[in-house]
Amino acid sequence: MAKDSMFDLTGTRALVTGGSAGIGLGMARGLAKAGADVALWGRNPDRLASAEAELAEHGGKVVTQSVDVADENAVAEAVAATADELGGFDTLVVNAGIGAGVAKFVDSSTETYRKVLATNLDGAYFTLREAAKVLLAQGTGGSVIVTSSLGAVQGAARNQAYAMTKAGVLALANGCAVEFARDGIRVNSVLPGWIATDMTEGLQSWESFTDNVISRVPLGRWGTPEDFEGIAVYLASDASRFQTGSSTVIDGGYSIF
């Protein structure tokens, strides 16, 4: 059947790591109101509960599945059930992450620096891999979405162990954009700005931040997660078949103001 339209997914399916709230929930939404069906992982079963409730009223099928995405094996096992339950996926999104805190980087924990790398740079790397297995054995091509942060290639002072991770994802999007473009899989990177979710939620009740920082964002306010869904049906759907590669900066233009 034809599709009505380039943003039309419907018969695709995806699989969105992290997507029980905030970003990942904002992509996963629109995947699943452009058709697709969805496999939402994540950590907390109430609230994958909640988000398959949700995106379920848009009629496609949505999975859960409760996956800490730093073991190794879960998520070789994760992605082998996914798969199965939706009979493959042709998008992945990698979007599971923690926040570090804010801390002087002199004061800076060991523990807390170790904690951040094994689920926003260790889970990046072993969900892409073993996801990349599939769609290479799939053969069809597919779209990868990697979702790393501006402070990525901006200085973000007393978060840095947050930062190197989210550089780090960036990197491993880029190397695998090179190396699968031939077999028709798409990797392209998010770069959000200051987003209201619950790993800023400190930030967003201290006024002076609001007074200091979010002022300077040209568009007036912090994103929000519903500001992801378009980007995610983009670089999901044909309308971007001959972008990989790219960094999609979404911050409301505070990174050039």
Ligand SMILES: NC(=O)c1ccc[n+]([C@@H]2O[C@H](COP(=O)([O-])OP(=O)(O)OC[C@H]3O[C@@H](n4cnc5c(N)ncnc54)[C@H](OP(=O)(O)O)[C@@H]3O)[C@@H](O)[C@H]2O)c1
Given for the second form:
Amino acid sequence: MAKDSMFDLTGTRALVTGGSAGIGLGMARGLAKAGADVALWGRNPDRLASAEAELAEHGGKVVTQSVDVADENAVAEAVAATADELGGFDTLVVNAGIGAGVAKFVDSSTETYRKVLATNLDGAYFTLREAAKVLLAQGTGGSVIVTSSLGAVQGAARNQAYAMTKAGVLALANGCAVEFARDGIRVNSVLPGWIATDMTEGLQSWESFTDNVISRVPLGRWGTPEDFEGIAVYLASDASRFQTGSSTVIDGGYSIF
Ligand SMILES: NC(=O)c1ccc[n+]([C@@H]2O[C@H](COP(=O)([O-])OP(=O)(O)OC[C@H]3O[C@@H](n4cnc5c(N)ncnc54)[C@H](OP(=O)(O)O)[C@@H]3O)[C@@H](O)[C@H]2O)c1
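Alt. form predicted in complex with this ligand, vs. the form predicted alone above:
Below: every chain and molecule of the assembly, starting with the one above.
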């Protein structure tokens, strides 16, 4: 990438939660290709190691942390360790998340509800709060990217608990966008549609889902992790310098059809 490009991230550092797979790995790959050093968070050390090996090919520094974002103390420790290893960070991608499966609302369980809230909502809250302390202390601004979902704004039948968490992170992002604007820290959300990752593995092999849902995607296919490389670079870079509190839908046109 040309040095004078407004998309050049050389010399910047990014922390990506859920960076070992799926959409988070796609975003991390985009950031690494644009020249950023990256820290990947996830729970499974093997997946982290293979993502680290892949991203290292782009030439920047890549570090990993095995951390459960639902664990408040672990998040605080991992933020400190990551800031130490990268010498601070400029971009934060709050992306780690799990699905909740599908169940008729009246049959949905409190156990699943608590589990999905713990990772998707508590995890985003702990991560953003602890990482914001580092960004504010650095005093050099920054960019925060929060992965929400179309489920935050569209009716998610049989998936209400998951959708609640995604609406919650949108509210978290917007509140932080206003509060941190004076510190030069921008906070923007990304709302993916139907993306082929481990999270949607069951749906991908479900013929009637493909026939009834994916066939309605105007761009005619499942989204892929690679489709998130560009939006991460754009939101992390100077190209989006006057953009904060925004929500970018990446769904192949599904929501407007
Ligand atoms: N796929 C879609 O269609 C879709 C649509 C809208 C929004 N999203 C959102 O996009 C984000 C990424 O989802 P994805 O589809 O890429 O899923 P994925 O392929 O299953 O990847 C999830 C990532 O999050 C990590 N993770 C999960 N729980 C964690 C925890 N408690 N602590 C730390 N890391 C954790 C996973 O690593 P470990 O399992 O090793 O921890 C993995 O790196 C999620 O927030 C999801 O809600 C996805």
